[in-house]
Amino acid sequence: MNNKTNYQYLLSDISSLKGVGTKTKNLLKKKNINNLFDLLWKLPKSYTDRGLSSKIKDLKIGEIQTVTIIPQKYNFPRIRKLPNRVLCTDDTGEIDCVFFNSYEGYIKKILPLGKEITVSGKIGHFRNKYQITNPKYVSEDSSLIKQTHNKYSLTEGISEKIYNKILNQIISNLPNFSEWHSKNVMLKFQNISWNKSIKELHKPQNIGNYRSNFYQRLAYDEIFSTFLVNSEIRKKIKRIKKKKKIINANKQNLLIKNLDFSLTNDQKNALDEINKDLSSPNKMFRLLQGDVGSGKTIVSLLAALNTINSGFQVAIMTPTEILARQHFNLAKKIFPKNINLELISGKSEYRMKKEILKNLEINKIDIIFGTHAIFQKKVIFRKLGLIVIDEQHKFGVNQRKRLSDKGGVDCDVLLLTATPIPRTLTMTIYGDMDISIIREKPKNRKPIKTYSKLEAKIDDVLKFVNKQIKLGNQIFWVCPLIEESKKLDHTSAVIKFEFLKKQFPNQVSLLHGKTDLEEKNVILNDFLNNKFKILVSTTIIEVGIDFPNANVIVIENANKFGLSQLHQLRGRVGRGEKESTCILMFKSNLSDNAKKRIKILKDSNDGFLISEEDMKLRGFGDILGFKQSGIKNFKLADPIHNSDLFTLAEKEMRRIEKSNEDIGKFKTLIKLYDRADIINDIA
């Protein structure tokens, strides 16, 4: 091996390996493999068992066969399109070694006449003659090829007897690291080492052998690392000290009581939970995670006030401009007059927005509602206590850090999420921050009622929709597509609005992605002021809106959604007071999951419980887009099959904070697990 014995040889690139050419580089880059380390996770998918030795007399034509034998004469034709052949014997018989575009030098060198020499290939069949076709596996030492040879999912132009040859080299040439987990864990791994986990994942018997003890190890070893790297955030933001904030129990406690509706039970934790990171001396970054319609608004608002109370200026950022208007509106209509609210939006007119940026960077405003435009350069606050970001489930562990920076020492982050994710998934994704999770819903709130229906039957759906639309009420009709598919067969968009058109003139309004932004801002305020009675939309609808007019969706091609998404767009309605129905639409030939999956929503209106199920059924990496959007993508360990790991992991992570132990010793697992961009400072 060479003198790199840690952590540093395996985070090398991959071109520092024998046979590791500039063409073999890009190839393995396209997959994404830049460095040893990432090779390690390529595994097997079979295996090719070369170890056997047959006779000629014995060869079985179209299987892969290794065969000792003694080349005897060539054939090289003068005509370039013909092969090269050379007939070899064993004492059983003959066989025609063959070669398309190789060289007479090349042949000569590996199969010298009169040598014994082992191949191995694909055996054909030509003119009553076995013969191997360009063998791959030729050596005069039968030890090499005699082997199991593992066979993976390769890159176009990389063979597998090179692939093999390049993991060889890794696997041959492993670090034996100190062992960094505590001798509990081990027992619980029947204490291999990483090292020998390497090796043992990539024996070819040991494919698909996911309850093994190697196995189990190395996917405890990358969830840990995730949870070591959230720990050490969650410490970093805590070391800042900041002026505490007063809450003023009195001011909070009248707007409450003037409500003109009761805090859940899981309201009033959330809220006694923020303000007790308020005033603290250590720095809030806090994740205030809820079902659709719990009720996080309006707890982010009484922690606005209780910050403004304190002297302090407040931000709340959301992703959409009506969103925005929305919030800004309730708080306008609960908060003390005394209390200075400004919204700020792309449409602003330049004085307007010039004064408003003025009046903040002097202190006259309180409280300021916008998108993210609200964060840029130009924005000085004068006093900037919290920042409250709603709908930002997207934000990666990396935004989030750099979120926390802005503002200055004294300001506390708040964010808000509408996406109930399993509690495996919240460990790992929102582990940097403290979570409030807010399950109960408010009393007034009713039942969504979930219907499914066929849609052959779409007659019986334009009754229903015609008689609610005579009692006033508003509709949602969501289609997957914008336009036609020749490709899918999913409905349109643009083919729904024109056929709903016709069945309700003067009351259908259209939305999706490529609507223009102000135009988009237009139709959804014409909705809910009510100007027209449907609206027919692709799943771009913004989640946390409320159109409390809006009591019936229906969703066309629902077998082709994920649970947890339908859940999403079905939380669009029941904003109000009135009984709202949800109907999902499908074709007749349903996939058994999809069967499932509608049971499961028209059975549920618990997110959690959802969401637990979806990523049961369709994998964690789908759940809401969450793979598409920076979240850790685990190699080996997963949320549902490792739940067990994930709570060992959490266990041995809080032995490890309530102990203060350095984590020093962890430095070549956060290294290798290539997380050191984030705590690059360890010891």
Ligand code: ADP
The other form holds:
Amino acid sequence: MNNKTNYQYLLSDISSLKGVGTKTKNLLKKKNINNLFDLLWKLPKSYTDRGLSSKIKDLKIGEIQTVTIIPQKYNFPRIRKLPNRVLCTDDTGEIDCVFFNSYEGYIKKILPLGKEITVSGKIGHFRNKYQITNPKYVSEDSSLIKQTHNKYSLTEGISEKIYNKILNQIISNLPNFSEWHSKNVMLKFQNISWNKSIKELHKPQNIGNYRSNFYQRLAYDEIFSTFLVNSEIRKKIKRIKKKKKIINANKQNLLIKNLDFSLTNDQKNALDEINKDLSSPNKMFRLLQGDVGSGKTIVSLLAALNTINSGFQVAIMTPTEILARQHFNLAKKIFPKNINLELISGKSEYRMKKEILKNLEINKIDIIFGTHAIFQKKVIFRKLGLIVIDEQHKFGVNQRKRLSDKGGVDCDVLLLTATPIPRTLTMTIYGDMDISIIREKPKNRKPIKTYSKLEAKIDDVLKFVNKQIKLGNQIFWVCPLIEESKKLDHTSAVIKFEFLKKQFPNQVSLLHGKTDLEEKNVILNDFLNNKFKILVSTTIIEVGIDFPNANVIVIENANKFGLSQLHQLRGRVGRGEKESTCILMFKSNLSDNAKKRIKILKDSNDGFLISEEDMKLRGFGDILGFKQSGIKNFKLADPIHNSDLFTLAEKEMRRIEKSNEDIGKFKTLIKLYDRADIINDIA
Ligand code: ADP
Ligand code: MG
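Please supply the coordinates for the form predicted together with the named molecule, as a counterpart to the form predicted alone shown previously.
To see the whole picture, the full complex is given below, headed by that same chain.
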């Protein structure tokens, strides 16, 4: 029925399996299990300890197995300490049933000569023959013997029996693929094939055998296929020929000279890398990764300036209008007067919008700032040369690729992200892009003082806040969402708002997920303009916006957040010249683990280091909501425990890139690991 070397079988719908009706199918689909391949990663968590029945020749020594045999001959040696034996056979071989301390009469009764009997127990090997000692289950009726049943974490409404049934079907029909990995790579896994690995993976006795060759091999398959597809996308984009930009270094350096700070070395290096891309004949697809406050904006504006001076237009896209306006204002301040800047906002009047659209089309506007609105169909650029996308770390590969296509051939793409993540993850998530990293913070930064406080001590916090307000400073007050039965709950923020309003009349505002966009913009603008002092919010305060006058952030129920998230929140303050403070509040005394986490935050302001620690403590997938970002989580691979496999995969990927090796032999791997949508585009 199925082609034994074809991956199509594994990609067929789960309803093609026996025992999967509409009900089971729908339940599995809810769990994102759509095809047979998806089901392969549904692993048993434990098992009942009876073996599967098998023929004598297939018995596995050392394992508990069940086999149907015919007793042929008794051997009762009448010498003390020597066991009684019964020679048994089936049509494939011989096996001895061995009994210590059992009466002959009993043995004859349970193993009558010439009758078909099913026995079960641990299979041994003695003097070149299989044996089974003191078989536990002996029965004339094989159906009475319990067989192995893997135990699964059950999806509601699906029984263990069904899982066993459907998984056994797939495992016994696994296609035999020809090996896709190189000899060198295979040596590391002792040449264990994909097919064999999957079979081992599903053997109950192998549960949790993470260091084994089969497990490592399968984890490597996941990592490598991701890296390979990323590399293909990167190569494909790089092959696109474009008109080179000609960088006017004098004009660039004049702007740099007029800044009221000097660029950090990392900023300079990043700018150099970007400039090289701009002036190359190949399309740029680059990520600028740097911690909050590391100064990415100025780097991107310099790239914009160089692009404009080369006769092209630039579009700068931000997640919020406020951030767009902030960048717009900065550019207006530092760019030469002959450059035409525009901001397109939801509030722009119809007539003005029309004017802007017209001017874009006739190349009267050099640079436009806005939210995703700037990428609507009706927005037509005459000569778009660079798209900068700020703070869209949640964009998945597909979204990024679509954007890069949108600008047209001559358009370079630069993404900015303030999400420092460990290298293994960067390669996984952003491997389709070239990457520039800013690690260094501007020198004038004062470290943010980080404290932890019990909620009972809130009076101390209020006193401190009061003092800061008197000094003319502003305060962020963050309350986590309480997630109950999937409904987001803002009550903690609302309650705190009411409480603080009484303490600081007319000085407090509230923002949460239900605040409408218009109102949100008004509130954020008022906060920017120092019209009130305390902004109470859930975690929705957007990344990227500079609130130079806010220098205190209070984070309630801080143990609800991961380290990276706390670090990001903390990064809302401490961007200006002022001393800044972050107060982490806790409901009760800290556990040892929580203490460890807080210490990391207090000791370090390095987002890369913090994210690494975060991942060690909480595991991959949780940090910074990558789960929701459309980025597929690995089923087996783990960026912490398998960092060696990530390194190997990167090395192999680079080797293939360098030698221009044909990746056709990886087709099955790529198709199976569900990157087909992307690779289709490439082929
Ligand atoms: P992010 O990387 O988070 O986007 P920004 O670009 O918003 O950071 O920069 C944060 C602040 O640091 C801004 O006020 C900016 O003017 C300032 N800044 C940027 N680069 C430097 C530098 N080299 N020295 C001092 N201040 C800088
Ligand atoms: Mg920014």
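Quick caveat, the model's predicted, so the values are computed rather than measured. Definition used throughout: the rigid core is the maximal C-alpha set that superposes within 1.5 Å between two forms. Positions refer to the first chain, counted from 1.
A.B. asks: Checking F261 here: with the core superposed, does its CA move 2 Å or more between the two forms?
C.D. replies: It does not reach a 2 Å shift.
A.B. asks: Please say whether, between the two forms, the C-alpha of K30 moves by 2 Å or more once the core is aligned.
C.D. replies: Shift of 2 Å or more: yes.
A.B. asks: Quick check on T68: with the core superposed, does its CA move 2 angstroms or more between the two forms?
C.D. replies: Yes, because once the rigid core is superposed, the C-alpha of T68 moves 2 Å or more between the two forms.
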